[in-house]
Partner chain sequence: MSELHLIWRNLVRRKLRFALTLFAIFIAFLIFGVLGGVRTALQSGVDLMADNRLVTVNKINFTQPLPISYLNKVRAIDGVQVASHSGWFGAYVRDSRNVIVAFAIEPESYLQVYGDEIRLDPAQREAFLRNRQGMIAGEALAKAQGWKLGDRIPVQSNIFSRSDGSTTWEMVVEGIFRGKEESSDTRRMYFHYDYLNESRAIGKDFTGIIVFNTVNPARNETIARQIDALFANSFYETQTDTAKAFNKAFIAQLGNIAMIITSVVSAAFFTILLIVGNTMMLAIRERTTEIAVMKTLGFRSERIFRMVLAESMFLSLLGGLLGIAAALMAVAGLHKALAGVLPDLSLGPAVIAQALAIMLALGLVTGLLPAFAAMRLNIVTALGRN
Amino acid sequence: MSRLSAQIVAVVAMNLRSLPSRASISAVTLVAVAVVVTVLLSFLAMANGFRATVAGSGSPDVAIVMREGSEAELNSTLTRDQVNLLLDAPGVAKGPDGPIGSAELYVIVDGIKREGGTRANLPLRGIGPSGVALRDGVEIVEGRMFAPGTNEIVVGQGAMREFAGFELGKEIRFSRSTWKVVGVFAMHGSVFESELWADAGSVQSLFNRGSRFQTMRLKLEKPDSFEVLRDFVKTDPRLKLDAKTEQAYYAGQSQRTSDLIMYLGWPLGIAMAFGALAGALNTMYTSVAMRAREIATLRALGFSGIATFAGTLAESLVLSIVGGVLGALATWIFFDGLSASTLGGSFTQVVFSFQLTPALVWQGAVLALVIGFAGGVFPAWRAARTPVSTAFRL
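Structure of this chain only, please, in the form predicted alone.
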């Protein structure tokens, strides 16, 4: 090991061993960095959880057809004639009872959040006889499926968890009609668990929708059948509709909201980082001032300014890394797996869970290191320039 390397190791070790004697001022940096990392990671975990819930809901084997130009199910509309044409379209899979498709409605109803008691929009989806078969992994975990032609609904686990009044057997008032909860379903934590399902004909009748629908879901014969179906939808003048795979549709729906959450999280994290930087600078300048004689003595004994610079900068980086670890740990304890709901692309609530991943923790660690470096480099420069004469002052 070279003489300079040995000096750097010695000064770094000495600075780190002396940290407990400066615990009060060091805690300022630890807490500031921990808070910044916690805030940033909580936003990133929220965006990640929302994206995983929504984007992971679609299937590449199911096509969703909406009115041309519609970005969401809520502002689409389809006629009965269009639905019949789509059932006979090429590329649609057929079962024992004919083409596998579900003409559906998507209407907004009120829900009361369990926390706070505030009203929020919930999606009530009217589905056809093949609606459940089109969605892989649907499981009735309580009660039973609704009976066609009745005012019965089944509730997703996510909706029941976040909203009051949807327990099994409860009666709910929607559109001047009373609906009874007869079942609760699960679907691997997908966006569908945020919905209420009922018979499409009942929803049409009780919400005055006539014979119209909003979307058509079609099971594809095979994944590459989508191109054939899309060409048919585009070229038939009677349709004037757009077709997407369900996977592509939900990926687009998730991107806008998750991007919005991240656009809020990163600027807030950076703004708070400036506050943490001020705390780090104050801590390190105070540390250098408290150890001025010690630093000057090292210089008098032949230690270089580079070693002093490295020791002070390492102290700042270590404090920031520890603060970042504390912030990541706090996020994991208090936010990872936390259930929440927010508005999705159709202005209805989507229930999801925060998801903290190693990749997100790495982003928090990088921010902590940036704060540590910026907060330590200038005090380290001052330490490196401490005059040797300081060691001999009374």
Second form
Amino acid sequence: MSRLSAQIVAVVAMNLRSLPSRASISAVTLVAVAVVVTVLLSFLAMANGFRATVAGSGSPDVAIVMREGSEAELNSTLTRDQVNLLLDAPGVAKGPDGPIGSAELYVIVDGIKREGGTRANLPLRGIGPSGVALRDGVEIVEGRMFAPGTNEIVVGQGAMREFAGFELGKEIRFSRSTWKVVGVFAMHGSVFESELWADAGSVQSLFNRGSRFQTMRLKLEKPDSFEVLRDFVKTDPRLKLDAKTEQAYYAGQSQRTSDLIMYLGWPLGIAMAFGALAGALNTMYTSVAMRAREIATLRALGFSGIATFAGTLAESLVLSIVGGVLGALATWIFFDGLSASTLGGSFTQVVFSFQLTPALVWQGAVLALVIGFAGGVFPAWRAARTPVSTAFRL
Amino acid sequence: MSELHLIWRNLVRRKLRFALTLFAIFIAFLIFGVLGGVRTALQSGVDLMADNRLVTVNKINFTQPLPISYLNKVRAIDGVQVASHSGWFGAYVRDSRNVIVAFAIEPESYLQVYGDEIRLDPAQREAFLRNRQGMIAGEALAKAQGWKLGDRIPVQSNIFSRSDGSTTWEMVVEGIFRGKEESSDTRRMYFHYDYLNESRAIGKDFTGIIVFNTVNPARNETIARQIDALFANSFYETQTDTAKAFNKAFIAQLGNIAMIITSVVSAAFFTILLIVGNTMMLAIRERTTEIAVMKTLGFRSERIFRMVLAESMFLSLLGGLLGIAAALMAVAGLHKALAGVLPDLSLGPAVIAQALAIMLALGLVTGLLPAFAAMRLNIVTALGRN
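Alright, leaving the form predicted alone aside, put up the form predicted in complex with the partner chain.
Let's see the whole complex now, leading with the same chain.
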């Protein structure tokens, strides 16, 4: 057994050392695998980044209350009376100034995409005095918060990054009203960073919404207060509204798009992997053919078929692993952290960043190894069966 | 032995290598074909739109409302042939997740503007116009929901409520329309604006967008500017564009899909270029002696050049055509599966023409170097090498 493993080590080392003599054809396999892994990983990183942004936005201890059947904030309408009733609903946490809740508006305005210069849907959210306190992790990174009752706007840094015209100090015209950007906010990379925030009252009057709101966010007293609240808003005849935890709401919104990207990425990756596999097989069969005499000589010297098999398989695996590593590196260098935006579940742009994680790299590595293994095992089989007589043929 | 036969024999002398290389090319063109179909699907709806169709929306964003009174002001403008309007209803039936694309329209004018896209039996059209509670559903929508002519459907809105708090509007299926083409998306429905407006609690006398046809596409721009100037400095300022531009901008909201597709396709072709190019080089190197012998026998260098190039061309065309054939089948299969997402998915002649051009280029690029090498092969050194 130890003799066999010594043989295997010797043949593998010999094969790998002789790789430079097959440089161009080996490089083809390497690059092919690298490209396949890059394509797959960039799609997975895109899907993952979108999901992380949207699904990570919602808090489990904040409830969103909407009109029955509305499904999205944009569609919902709440009256002033309903909002007041909701503040007194059971299960709502209380702060020094009473129940913690924010009645909000969610209207869509045009932003100009920096890339391409086309108009795109951006959400302008009108928030109440507790709107910031309700959300954990809001920080002003530039300028200041808007003052209540004014036409001031703060811009999420994602919206700022992807859309032109929202720089600090800029004035924005929505119809006859003029708004001023007074600050830029961040919120741990959440979907809120794709939004513009202003005072709810100002949005009501300048968008002709009267005393109507759209959604109500309520801070929950305890994690299990949600059920009490949900039952209350559903059954009270004056309300008859839907409540969801913010976490559930955003998880539902991320699913479709991130699934769609994943379902695009995997078939593409697999189809391209087949192409690369054909290339790898070509390379390895050629490698075996080029080394035929060498392999036969080894066999004549008493090296076992298993050793020559292992040598060839190892060569293929090493090429694909190096290719896979290069692909992962390329994805990390060119795509990780890349900012992009797409139309999300709320019919507005969601700004997100590609996010490559070790788990994704592992998926890419598996694909590379599969190519390397499938591309090596058949040629290795042929190598192992190379007749000894080949060594003596001229 | 004819030259073609010789080329073919050369190509398939190593059957496994031939098959593998062919397969790699096949995959690349399969990807190209399917993604090309996706790209066409995103554009086709836009390309089919009439040149003289314009859309007026709220300048803040197209989801913001416009007063219904604007419609008559647009109609009064010289050069506007026929104008109508539509408003998003946010419809669903039974379950709020069973969302239906539904618009509240002014029926008569809307069917005039979209006479080409909404193909309706004249009798059904009459019935729809007469019944205030009537609606028309696209063939695909009616099929998906199991609606038949005369059915009464309780359509709910996720936006509007009636004055009494109910969110249901009962409607009667008076017509089932087809699209302009077999492949056109018909997963939507239209109903009377008046029926909605008289009973809704909020948004009374407002609509979503105004659509109209101009008498002449050359006057589009002037008319658009005239309309926007008319409503400038009002509470509801407008933005008027061609329907084509409007829809193109909407598709761009999804992201730079064209760029993503181009990148993926380039990556695939780059890989194939390497694989095929290398295989061809290898094949010619293996045949060094043989080519030298052919030259010795009197084969002219140009003829050798032509034969090697023909070999790579043939390889590329064969793999490419097989790939496009498979893409045609894949797209036909996906067309059904993705009817909801990409209704216009199809592999058009433009994509096939592009594929052919790429096949020729691929064959040329991968064959040129080996062909030169073969052509310039020196008999003495080649035979001396062994």
